[in-house]
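Presented below, as structure tokens, is a lone chain in the form predicted on its own.
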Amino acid sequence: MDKTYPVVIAIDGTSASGKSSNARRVARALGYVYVDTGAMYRTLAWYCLQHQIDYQDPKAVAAACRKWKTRLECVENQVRLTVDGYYPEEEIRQSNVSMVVSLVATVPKVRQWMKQTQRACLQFGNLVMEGRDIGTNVFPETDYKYYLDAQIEERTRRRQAEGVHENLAARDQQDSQRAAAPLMIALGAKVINNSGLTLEQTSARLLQDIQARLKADGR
């Protein structure tokens, strides 16, 4: 890839495989973006609720995703979707929106959406971007793809901790079983199972193979 292009890192996974967590913890200590997609999809489930759309109804979200009012703003190296001007970062984690960005996220032109717009964020710069089609999808092209996993098991009590209660196995299917862009490993990205495994361990092996990618590229 071009030098002058920015270091897209991807950073995909199955729920509570801790993409969040170590896109974070990686983009900090190499100083670029973070970009969480998931959010960007938790504050359209947010508007759909808040304009009372029915997000069962993959037609009305479709225009919904057309027609609101966004903008990409980068806010201490960390991408935000705005609507209207503001900012949900409350709202869009309350279990309200965890019931349905599911639902809002399987819609094909809502993942048209998406691509479209995380592919915008090269504004910023170098970025870290977690999410599930990520090197599948949104960046194919990029030549730094991981995919985070850890047993069901582990996941759940993640997951518990944080005072959620989810059925993973179901998420989990229908996030690879889902027509459009579905959750699956990118070719050629490394593959990281952290059972077992603390937040520490597991950026700390992200960072050493992407700095040692880095270094190879002459980034």
The other form holds:
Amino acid sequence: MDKTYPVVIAIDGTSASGKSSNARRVARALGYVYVDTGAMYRTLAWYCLQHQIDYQDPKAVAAACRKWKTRLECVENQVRLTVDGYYPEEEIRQSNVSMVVSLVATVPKVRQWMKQTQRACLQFGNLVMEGRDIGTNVFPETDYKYYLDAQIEERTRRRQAEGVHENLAARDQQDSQRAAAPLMIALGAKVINNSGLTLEQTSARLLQDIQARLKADGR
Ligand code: DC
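Now that you have shown the form predicted on its own, what about the form predicted in complex with 2'-deoxycytidine-5'-monophosphate (DC)?
Every component of the complex follows; first up is the chain already shown.
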């Protein structure tokens, strides 16, 4: 790949598989920009709830996504999607948003918009981007693809420790079975099952592999 082109590290995986914490650590260690694509889907779900848009109606959600006024910003090496100049950082983590986000993420027009917006993050430089379809759909051309997973019992425990009670099996199923860009392991992705591994151990494995590949690519 062209060495003047930014490096994109794609980290996909199931819910509560440690994507966010690991992607953050990896980005910090490399000095890359961190992009949480789930937060972008959550922002649209929050926007629909705020504006009484029927999140069960794909046409209404697609129309909202066409019209909303957003901006990408990079603050402290982290990308933010703002709506009408506002960054709903806390709001998008609330349970009402978690309950509807998977549904909003099934709408093909929404996924098209997200892909375009996520690719536009290249303006900020080298990226560590986490999500469900980064290696398969958003940046299929990258050589740096990772897929994180852990046993469902462990993932449920992790969420509970964060005070979040969520049906992860249902969410995984919804994310894996949608027609548009479902969650799956990208061709060539390195799979890390981190059941029984600490966050430090998982990110050390990621970093070791990334650094070896960067070296091999002369980066
Ligand atoms: O990672 P998260 O829990 O914040 O993601 C929220 C939802 O967004 C999740 O149910 C799946 C969806 N999502 C997606 O479909 N594609 C992505 N690249 C990121 C998230």
